[in-house]
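Shown next as structure tokens: one chain only, the form predicted alone.
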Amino acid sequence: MDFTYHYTKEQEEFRQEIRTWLERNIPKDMRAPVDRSALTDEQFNFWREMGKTLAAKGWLYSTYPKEYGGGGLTGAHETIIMEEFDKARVIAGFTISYVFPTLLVWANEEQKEKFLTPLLKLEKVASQLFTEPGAGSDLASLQSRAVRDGDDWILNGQKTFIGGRAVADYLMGLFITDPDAPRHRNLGLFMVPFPSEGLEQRRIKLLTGNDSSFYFLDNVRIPGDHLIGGDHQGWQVAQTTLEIEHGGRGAAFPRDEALENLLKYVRQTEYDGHTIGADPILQQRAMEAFIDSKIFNLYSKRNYWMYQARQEMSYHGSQSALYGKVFRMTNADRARDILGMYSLLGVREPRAPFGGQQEVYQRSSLTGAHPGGTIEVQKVIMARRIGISRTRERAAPTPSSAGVSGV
């Protein structure tokens, strides 16, 4: 049985159009480095401008509606674009992608024109203000406040681990709007303009680089029309963001570059007259890494198909997120078993295999266990949705289940 996906003639012509354009317009020295924290200012500025060109061609946010600045293309087109972007090491977009589904589902038409359109065209950039010093895994315990003042809102609080190297024009965040209301019914979600008086950004240097920030809000005043949804609906609005972040959209053909390089190393590296793949123990470790990666690949494909087919999803996104977080850490351990100390050589080391990609993977596999809900959070979500928890819940609305265009 042939499990290979076969593209149509028209789809292959579309692929060739993208590939040719990228070859002609992207200089080799502008392609994304192996370690994204090594991105130079020149490369950053190049992609910040090139992104506008890609957006205008409909390739940057390809499935979002044309009337808001998207490409209006199909999921198949998006898959081809992502495959070619990945091969060409394109840096595609600067806005945290989870912002778009939330605005598409919950924003009114005026807000979509004000926020969504410039973001899709890359005229503006947005980040996501969720985590706080005392509220991460238990997001509903956040403390930042929003107080109504006439038609405006006054925001106070702290937000941390906010990703994105680009300086954001908008920060999409949760704030308590009613401290007397029940938990999950006391929040509002706001688009906070940056810069704003009283809003301070401080960069944080983490294991994966310096593209994370701490934000401090001291009596930040924002207009009333920057509230997305109702002033007590913030938790429900944010769940659309988290549904996608937890894996609810999936991916048609997720690429595992770390696995590809690991298998190359096993097949090509020689020791004592044989490739190390001849060692039965290392061979077994490589096979385990391959199998786990392919299982995650199947979860991602299933979720992508369900999302594109507008099927109701339940535990599926968190199942994929949970498996992905665990298998990446496990495969990082296997890579250390196979490559030994070579797996810890960074991009500046001349003897680092694959330009230091494996060392980057070692760090990212650890930090990747936390964003978008920890391993324990994913387990709780799954338990609630399959009926083995004290509480029950359904998946939040997404562009797919809400029936809006732009899946």
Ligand SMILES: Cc1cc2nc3c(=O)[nH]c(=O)nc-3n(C[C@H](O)[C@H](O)[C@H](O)COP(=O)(O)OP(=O)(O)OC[C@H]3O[C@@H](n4cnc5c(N)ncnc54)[C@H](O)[C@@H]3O)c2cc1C
The other form holds:
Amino acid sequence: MDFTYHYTKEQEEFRQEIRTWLERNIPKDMRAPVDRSALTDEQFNFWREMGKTLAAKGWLYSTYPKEYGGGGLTGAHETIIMEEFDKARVIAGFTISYVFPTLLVWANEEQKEKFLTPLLKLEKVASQLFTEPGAGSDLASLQSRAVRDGDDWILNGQKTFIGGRAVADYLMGLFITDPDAPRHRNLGLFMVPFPSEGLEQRRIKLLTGNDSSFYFLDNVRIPGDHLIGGDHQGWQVAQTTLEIEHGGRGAAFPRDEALENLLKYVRQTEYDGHTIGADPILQQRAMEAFIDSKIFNLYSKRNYWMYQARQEMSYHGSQSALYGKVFRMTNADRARDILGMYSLLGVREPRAPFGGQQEVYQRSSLTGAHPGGTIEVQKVIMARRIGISRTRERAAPTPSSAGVSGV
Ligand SMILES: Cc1cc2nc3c(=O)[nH]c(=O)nc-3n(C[C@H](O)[C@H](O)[C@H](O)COP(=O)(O)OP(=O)(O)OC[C@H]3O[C@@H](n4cnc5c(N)ncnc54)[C@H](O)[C@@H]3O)c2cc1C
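If the one shown is the form predicted alone, what is the structure of the form predicted together with the ligand?
Now the full complex is given, and it begins with the chain already shown.
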């Protein structure tokens, strides 16, 4: 087995084309700031428009089918694009990316044209409207209701922690359609247009910034063709979303900027006539950080490769999600040991190393433990899939396993 990427001449030319284009078209002051949740309005508007151009070039959602507005490219192309986007500090898209696989697997042809195509072209943006104040890890206990009224549906309820800096045009939400049906067979998944009459958004300030929201639904009327899948199939549809969110697609290019900066700090910072890497304790801490980050990188790439090769996935997604959540918090702890108080200096502090990136990491590693299934929930999923739980489960269908075109 060979873990090294070998790019062909055509792929290297493709890389050069992207690099040159980005150098010409991305002004320096528009590059993604260290604290991405603190985008200025000007930066946000620039990337919202630039995203449409990148989508038209096929680079934004590169592996999704061309017929729906994706790039129709391969995983190798996506890897190159992500590497170059990272170097140029591109902010790629604003839709929660798990919406695309969900629509690819479950939407009918008309719905793909209506929802998927404008999302892949970045004419529209979507968010994921699942969590409620009383239903997070135990999502199936949600309370929000959808009631049929002629051809329409009337929605009522409350959702929370809904992520997204952009104001979404669609909220992909789970609602009870049949309160008498058994758990997991009583839900529908809907594309809720925003704005809609009776739908109110209120921002929540999290540790990482101001990009999360409450949504309140008071008799929101939506058309019948906004139901994705059957009116009792919402749980199954949402499992596709969660499969991807739980790491089931892996990552083409899992770069760890916090680790790179930490190692740079150890190499460059001098104390008592030596670089601090000469201190045996700091050296051990830095090496632990390095090893954990590399293990996560391998899990991500393995999953990406399995997904692209349409291999059957089981515990693999949750294994990488779990490892990612734990190692980031542990590495934030190691960064505090190595940088001391400097790790807590934010982006506005002139003496903050790496423009305050380590302080952003301290906060994001904490909030990152929750979305897309907590640490404990990832273990529950893995246990079910390797057969050491009360219940057994298999991975939900994804574009990879369902055999649809575009992964
Ligand atoms: C930054 C951020 C972004 C988010 N973005 C979105 C979004 O875009 N859309 C959306 O719908 N939601 C979003 N969420 C919500 C997220 O999905 C929930 O926070 C998550 O599912 C956990 O739910 P909870 O917060 O209600 O915690 P709870 O479910 O109340 O869990 C509390 C604790 O109990 C533990 N626990 C719960 N059940 C078990 C169990 N069976 N076994 C062992 N331990 C258990 C948990 O691990 C956790 O430690 C976001 C959350 C955050 C923090």
